[in-house]
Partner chain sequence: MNSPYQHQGSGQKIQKQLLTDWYRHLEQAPERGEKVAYLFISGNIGELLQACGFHLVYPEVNALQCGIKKVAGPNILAAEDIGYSGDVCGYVKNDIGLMLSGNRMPHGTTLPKPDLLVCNYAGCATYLRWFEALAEFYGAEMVVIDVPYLRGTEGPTAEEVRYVERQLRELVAVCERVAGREFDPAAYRQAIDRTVRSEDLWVQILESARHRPSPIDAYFEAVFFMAPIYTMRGTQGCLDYYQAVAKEVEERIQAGMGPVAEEKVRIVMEGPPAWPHFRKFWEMFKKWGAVTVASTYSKVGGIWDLGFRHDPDRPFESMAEYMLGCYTNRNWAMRSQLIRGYLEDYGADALVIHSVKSCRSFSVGQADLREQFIREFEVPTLFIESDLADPRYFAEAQMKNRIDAFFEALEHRRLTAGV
Amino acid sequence: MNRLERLIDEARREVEDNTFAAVRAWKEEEPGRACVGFFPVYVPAELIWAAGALPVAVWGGGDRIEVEMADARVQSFICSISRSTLELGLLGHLDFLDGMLFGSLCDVARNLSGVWARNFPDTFVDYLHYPQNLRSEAARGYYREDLERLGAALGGITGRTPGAAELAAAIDLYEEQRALLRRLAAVRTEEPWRLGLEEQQVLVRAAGRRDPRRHNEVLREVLELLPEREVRHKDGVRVVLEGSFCEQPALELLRTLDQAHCFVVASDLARGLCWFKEPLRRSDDPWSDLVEAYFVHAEGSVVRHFSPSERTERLLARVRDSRADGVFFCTAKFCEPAFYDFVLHKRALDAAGIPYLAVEFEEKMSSFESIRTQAETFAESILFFADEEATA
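Answer block, the chain by itself, in the form predicted alone:
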C-alpha cells in the first residue's frame, strides 16, 4: 500500500468507526479539550472551533449497528440516520461529546433535538434556527444574534467564549479547508477515474471528524500525490448525484456507481462541509462574515433557498458546469425534503431533455446489486442514444 492509499485508508477507518476512537484520542491528548457533535446538514463549525471545541459530524451509524433502543423513543418510519444517531447515543458511543447541535433542517431534526435533550440531560444541547426569509435584512440581524447567543453558550461549556480574533482565525482555517475540498472535487470532475467517488467522500467526511489543522495537511498531501497516481482512463457516463445532502449513502453504494461506469462528477454529498462554492467575502467583522456566508455564499438547497426555481436552476447549472450526461437521484427513504425537491427537479430535467435515474437507499441496505444494475442500464442507455445521434 503506497502513501496515498494509506492516507485514504486511514480516513476510511476513522469515518466508519462508530466508537469515534480517533476523536476520543484527540480529546485526551490535552487537558481541557472539548468536542461538540452536530447533526447534518450544516452548523457553523468555525464558531465551535473558535469556542475551543472540535466540531464532530454525526452521520448516523450506517449498517454497523442494530437500531433497538432508539425505536422505543422515535417512530420507525423516520429517516434511518435519525434513528441510528440516537442509537449511537444510547449505546454510549457519543458519551465523549460535551454538546450536541441541531439545526432547522426538517421536522425530524427539529424534534430529535428535544428527544436528545430529554434522553441526555447532562449534555449541552442546542438548536440553531436558520433564517427562512433570506431576502429580509431583519433576518440577518436575527441570525447574527443567534450566532452570538450560541457562541456564549458554547463558551459556557469550554470556558472560552469566542471573540472577534478567535472567530476570524477559525474562519481562516475552515476557508483553507473548503478551498482544499473544492480542489479535491475538481479532480473528480475532470478525471473521475483518478480518484474514486468512495475515496473522495471518505476524505470529505473525515473533515467532519478531525482537527482541521491536521486534516488540511492530509488534504494537501493527497492533492500533491494524485497527479503522480498511475491510473487507466476509463470510459463511462458523467452524472450529477442529487438528494443525499443529509443522510449519506453507504461507501459500498458509492463504489458500486464507479464500478457501473456511472461517474459522479458533482454532487450534494456531505453538503454542509462543502456548501460554500466560493471564497467568503471578508471584512473587519467576522460575525458579519459568518452571517454573509449563510445568506450569500451557501448554495441553494431544499433546506436553504430563496425560491423553488433557485434550486432547479442550480441543478441545471451543475449539470452544465460539470459537463454531465445525466442526473442520478440517490435519496434516503423517508427523507421528505429530498422527495419534495425531486418533483421540481424532474419537471426541469424533462423540459431540458436531461436523462435521470432515481433510487432510494437506507443505512441497513446490505446488497447493492439492484442499484448497480439500474446504474449500468442507465449508463448504457445514455451511451446508446449518444451513438445514435452521432450516426444520424
Second form
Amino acid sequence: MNRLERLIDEARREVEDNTFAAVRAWKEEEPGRACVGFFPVYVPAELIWAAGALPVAVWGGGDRIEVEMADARVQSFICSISRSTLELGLLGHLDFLDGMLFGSLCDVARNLSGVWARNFPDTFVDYLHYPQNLRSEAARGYYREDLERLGAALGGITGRTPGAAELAAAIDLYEEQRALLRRLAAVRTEEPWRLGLEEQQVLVRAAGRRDPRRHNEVLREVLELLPEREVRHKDGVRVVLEGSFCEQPALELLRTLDQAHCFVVASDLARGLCWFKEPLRRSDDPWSDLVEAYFVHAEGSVVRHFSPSERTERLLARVRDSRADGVFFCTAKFCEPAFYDFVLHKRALDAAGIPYLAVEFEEKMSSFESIRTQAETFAESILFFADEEATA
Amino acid sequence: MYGAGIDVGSTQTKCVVLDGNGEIVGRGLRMTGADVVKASEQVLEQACAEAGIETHEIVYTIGTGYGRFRVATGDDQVTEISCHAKGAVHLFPGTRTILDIGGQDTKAIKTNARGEVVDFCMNDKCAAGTGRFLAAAAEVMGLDVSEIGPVALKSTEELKITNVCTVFVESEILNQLSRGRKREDILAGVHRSIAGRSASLLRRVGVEEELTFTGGVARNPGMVAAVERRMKMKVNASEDSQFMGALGAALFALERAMAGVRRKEQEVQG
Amino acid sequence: MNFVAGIDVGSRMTKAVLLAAEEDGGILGRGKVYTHFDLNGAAERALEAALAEADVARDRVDYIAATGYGRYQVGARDIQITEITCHARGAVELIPDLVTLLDVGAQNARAIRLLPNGRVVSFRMNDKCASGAGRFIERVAGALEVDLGQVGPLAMTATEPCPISSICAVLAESEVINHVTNGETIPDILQGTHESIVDRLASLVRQVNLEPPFGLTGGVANNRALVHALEQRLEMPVRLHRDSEYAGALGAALLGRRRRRQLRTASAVA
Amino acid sequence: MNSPYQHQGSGQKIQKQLLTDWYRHLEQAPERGEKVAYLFISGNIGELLQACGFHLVYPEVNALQCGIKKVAGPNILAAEDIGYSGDVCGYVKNDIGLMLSGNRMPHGTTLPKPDLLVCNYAGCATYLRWFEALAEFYGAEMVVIDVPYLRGTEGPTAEEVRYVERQLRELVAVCERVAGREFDPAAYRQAIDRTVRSEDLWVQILESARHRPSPIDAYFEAVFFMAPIYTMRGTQGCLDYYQAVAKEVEERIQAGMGPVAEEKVRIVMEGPPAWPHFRKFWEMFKKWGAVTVASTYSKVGGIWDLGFRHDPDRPFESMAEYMLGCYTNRNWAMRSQLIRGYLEDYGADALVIHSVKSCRSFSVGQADLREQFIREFEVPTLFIESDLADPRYFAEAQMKNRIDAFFEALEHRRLTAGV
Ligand SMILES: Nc1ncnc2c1ncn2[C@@H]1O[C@H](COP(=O)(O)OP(=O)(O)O)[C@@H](O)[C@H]1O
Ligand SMILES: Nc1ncnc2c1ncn2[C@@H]1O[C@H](COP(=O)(O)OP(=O)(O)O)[C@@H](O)[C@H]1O
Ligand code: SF4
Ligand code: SF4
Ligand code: SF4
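Could the form predicted together with its partner chain be shown next, to go alongside the form predicted alone?
Now the full complex is given, and it begins with the chain already shown.
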C-alpha cells in the first residue's frame, strides 16, 4: 500500500468504526474539550468548534450494525438512518458525546430530537430551527438569535462561550476544509478514474468526525499525491448522483457504481459537509457570515425551502457544469423529502431530455446486485448505442 | 367433562382436548388447506380419537387463530394472542415473555403470572421473518421444514442472508448454493436472520424471564438455538409448542365449562 | 456456418436462443429449462436444447452473450449484458415500433421506455418485494391447486372478480383460502389476483411515461387473462409475440452478434 | 342499559348545510373574480385570509373527504403514476391525484385553482414539500409562514411569537397584492371575536366527555365535530354550529346517552383515524363498549382545552401563539404530558395509539410513547398500525385481531382484579 492508499485506508477505518475509537482518543488527548454529535444534514460546525468542541457527524451505523433495540422504537416505515443512529446510542457507542444536535430537516429528524432527549436524559440535546420563510425580514434576525442561543448553550457544556474572534477563526478553518473538499470533488469531475467515488466519500465522511486541523493536512497531502497516481483511463458514463443527502449509502454501493461504469462526477452525498458551492462571503461580523451562509450560499437541499423551480434549476446546472450524461437518483428507502424532490426533478429532466435512473438503497443492504444491474443498464443504454446512433 | 381448543392457523390447524383436571388427553394437527371448516372438524375428531372419547362428550369448545370464526363446533372465540399466553403460562408457569412464530406472523407477548396478556406486538403485511420464510428456504433446499433446524445446527461458518422477502430469499439461497456455500451455513444464516427480526419484536414488549417460544416454528431446534443465542437467554420450548394456542383455548373452554356456561344444555332448556 | 447464442439465466427459467453469426436472420433454435441452483449448468442445458432444436453442434457456437440475474455465472460467456438492455433489444426485434415495454418474470417486473433501435431510455423495476410479479400468481394458483397453465383460461371465465387486498405474494395465499371458504369461485379469485397485480404493474409502467405501442414480455405474457386485465387497466392494446418469453435471450444474442462483428472487423483491420 | 345515540342530531344537519354553502360559494369564486387561497389546517389562519378577501381551500380536507368517500385509492395511484413513491404521505398523493383528475371532489364540487398558496407551516415538513409541488403544478405564488418547532415544555418563547407575528403582518401585504383588495382589520377583529366564542363552546363539548357515560366519542365523533372550527372558524355559521352541538350534547347528558349502548372502557386515542375504513375502524371499538374520552387528533388544528384563546385585542400576536401551539408542533415530551393529562382528567382506562404510515409527524416517537405509558405509567396501551389515507395499508383481519386481543385482556384482567 502506498502513502496515498494508506491515507485513504486510515480514513476508511475511522469512518467505518461505529465505536468512534479515534474520536474518543482525540478527546483523551485534548483535555478540556468536548464532543458534540449532530444528526444530518447540516449544523454550523464552526459554531461547535468555536465553543471548544469537536463536531461529530452521527450519521447512522451503516451496514456495520445490527439494529435491534431501535427497531422497537422506530416503525418499519421510517428510514434506516433514524433507527441505526438510535441503536448506536442505545448500544452506548455514543456515550462520549457531550451533546447531540438535530436540525429541522424532516419530520423524522425533528421528532427524533425528542426521542433522543427521552432516551438519553443526561446528554445535552438541542434542536436548531432553520428558517423557511426566506422572504421575511425577521428571518435573519430570528436565525441569528437562535445561533447565539445555541452558542451560549454549547458554552454551557465546555465553559467557553464563543465570541466573535473564536467564531471567525473557526469559520476560517472550516472554509479551508470546504475548499479542499471542493478540490477533491473536482478531481472526480475531471478524471473520475483517478479517485474512486468510494475513496472520495471516505475522505468526505472523515471530515465529519476528525479534528479539522488534522484532516485538512490529510486532504492537502492527498491532493498532492493524486496527480502522480498511476491510473488507467476507463470508459464509462458520467452521472450526477442525487438523493443521498442524508442517509449515506454503504461504501460497497459506491464501489459498485464505479464497477458498473457509472462515474459519479457530482453528487449531494453527505450534503451537510459540502453544502456551500463557493467560498462564503466574509465580513467583520462572523455571526452574520454564518447567517448568510445559510441564506445565500446553501446548495439546493430540503433543509431549506427553495422555490421548486430554483431547486430544479440548480440540479440542471449541476448536470451542465459537470458535463454529465444523466442523473442517478439514489434515494434512501423511506426518505420522504427525497421522494418529493424526485417528482419535480423528474419533470425537469424529462423536459430537458436528460436520462435518469432512480434506485433506492438502505444502509444495511449488503447485496448490490439489483443496483449493479440497473447501473449497468444505464451505462449500456448510453454506451452500447452510442456508435449506432452516431452513424445513424 | 372435557374442553377443547381449536386453533385454526394460517398454515396448520391444531386441536387440544383437556379432561376435567386440565390434563391434555388428545391432540390433532393438520394442514389448514382450503377448507377451514373441515380442517377444524378433522383435528377435533383426531384429538377425540386419541383421547378415546366421542365428540359430544366435549362440553365447551373455543376457537382461536385467524380462522376462529369458522370453527363449526365452537362455542366462542378468543384471539390467539390471549390463548398463547394462557397456554404458555400453563405449561411453563415462569413464563413472562412469549415469542410465537407461526406460519404467517410473528408475535411477541408479555404476560403476567396468571397468563393474562399485558402487552403484545406483531409483524404483518409481509411474510418476512415468519414460518413461511423458513418453509421457503426448506423447499429450495429440497428439505422438509422439520429437517432444516438440525441441519442448520451443524453450521461452522457465519453467512449473512440479506433478503428479507420470502420470495426473493429463494433465489438468494440458490445463488449462495451456486457459489458453493454449504447448506448448513446458508440455513444457519436464514435462522439467524429470523432470530434477529424476532429479537426486535421482543424488545418492543420488553423481555423478562422466562421466555417461552411457541408456534410451529418452536419445534425447530435450529430456531430455538438461534433465538437463545440472539437473546442471550434460555428459551422454553417443547414438543407441544405448536399446540400452545389450542391449549390456551382449551383452558379457556374448561374455565367456561366449569363456570357453568353450557351451551348445549342451555339450548335444550330453552 | 457459425452461430451466436444468447442465454438468459432467469430466477426461475433459463432460456437460450441461437442465431446465425454472419447473417441477419431470426431465431434458429430455442431452449428453456428450470434454473434451479446450478446457474452455469442451467445455461449449458438451455443451450443444448437450443442446439438440438436447430440441429447444430456445440463447437459451431463461437460467441455467447449471457444475461439475466445469473449472467456472471455463465462460464462460457464472451460478454454479459443486463437483462433490461437485452429485453429491450429483443422486444423491438419481435414487436417492431415498440415504445413502452413491460417485462414480467417470476420475481421481477421491469418497465422500460425505449427507442426504435432498442435502446433503453428509462426504466423502473420492482426489486424489493415480489408482489407484482409471476410468483404472486404462482402462489395463488398453488393455494387454489390450479395448474399454472390453467390460470389464464380459468380467470377469463370470472363473472365478479374478487379483490385481493394483501400486497404480499406469500400472505395472499391465506387470503385466497379465506375467499374460497367464503364461497367465492376460483375464476373470480384468480381474476381478482390478476387485477391486483395489474394495479401494481400499471403504476410501474406509468412511471416511465407509458405511451403506445406497448408490449409485454416475460413468462407472464403467456397468461391471457393477465394480458387482458392489463389492456383494460391501461386502456390500450398489449402487443405480444409468441417468442416473447425469449426476448431476453434474443436481445443478448443480437447484441452479442453485433459485438462479435465489431470485434471481427477490428481484428481484420489490425 | 341505554340505547346509543343515533347521530341524527341537529348539529349534523347544520354542518351539512354549512359545507354545501361553503363549497358552492367557493366553486363560484373565480366567476365573481374573487381570489382563492390554499392553506393547511394545523395553525390555520383562516380569519386573516378571509379578512383579505380570500376563499379558502384546505387540501388536507380534500384528502380526508376523498378518503372517507372511498376514492382515495385511485387518487393515490394517479399520483404514483407521475412518480410519487409508495412511501410518502397519502394525503399529499390524494390531493395531487385529485388535482390530476380535474379537482372534482367526490360530492361534485370542482375546486378552483389557487391564487395564493399559504404554507402555514406548523409542525410538518411535508407541508412545505406539498405546497412546493402545488406551486409547480399550478404555477401559483407560494408564501411560507415559518413556525419554529417548540423546544422545552414551557410553550413558545417571546422571540418565537414575535417572529411568527412579524411574518403574519408581512403576509398581509402579499395578500393585498394578490387579492387586489385591502385588508379589513375590523372584519378580522370581528372574526376573531366569533372565534373565541366558538372556541369556548368547542372546549365545553370536548370536556363533556368527563361525564360517565361520556355523551360523545371524543375521537370518532369529534373528528366530525371539529370540521367547522378547523375550516371556517370565525364565521357566524361556525358559531351557530357549536351552539347547536353543545345543546345536543347537553341533551345526551340529560338522557344518559352515549355513543355505545353500554360504556365499558374509556380510552384516550393518539394518532389520526383510518379514514378509508372509518366505519369499520370505529365498529371494532364499539363492539367492546369502548368510548374515546379524549384524543390528540381532535387537537391537530389547535389546542384550546389547555386554556389558549385567540384574542381580538391582539389578533396577530394571539394568532402566532395559536400556530406555535398546535399538536404537531409540540415536541415529544409535551405530547407525552398532554396524553398523560388526558388519561387522568378523563378517567380513562387505556391508551390506544394508532400509528399511521403516512404521517411521520405523528408517528415518529409513538413507539417511545407506548413504551413510556406501559412501562413507566403502567397504562394498558394498544399500538396499531394502518394509514389515514391509503386504503392499501388497512389489514382488517389483523387490525381486528389486535383490538380484540387487547380488550379481551383488559376485560379479563378486570374480572380477575375484581375477584
Ligand atoms: N416439525 C417441525 N419442525 C420445524 N418447523 C415446523 C414443524 N412443524 C411445523 N413447523 C413450522 O411451523 C409453521 C406453522 O406454525 P403454526 O404455529 O401452526 O402456524 P399457524 O398458526 O400460522 O398456522 C410452518 O410454517 C412450519 O414452518
Ligand atoms: N403458461 C403460463 N401461464 C401463466 N403464467 C406463466 C405461464 N408460463 C410462465 N408463466 C409465468 O412466468 C413466470 C416466469 O417468467 P420468466 O420470464 O421466465 O421469469 P424469470 O426470467 O424471472 O425466470 C412464472 O412465474 C410464471 O408465473
Ligand atoms: S433519510 Fe430522509 S427521512 Fe430520514 S432523516 Fe434523513 S431526510 Fe429525513
Ligand atoms: S417482500 Fe416478499 S414477503 Fe414481504 S410482502 Fe413482499 S412478497 Fe411478501
Ligand atoms: S405528514 Fe401528516 S401532518 Fe403532514 S401532511 Fe401528511 S398527514 Fe398531514
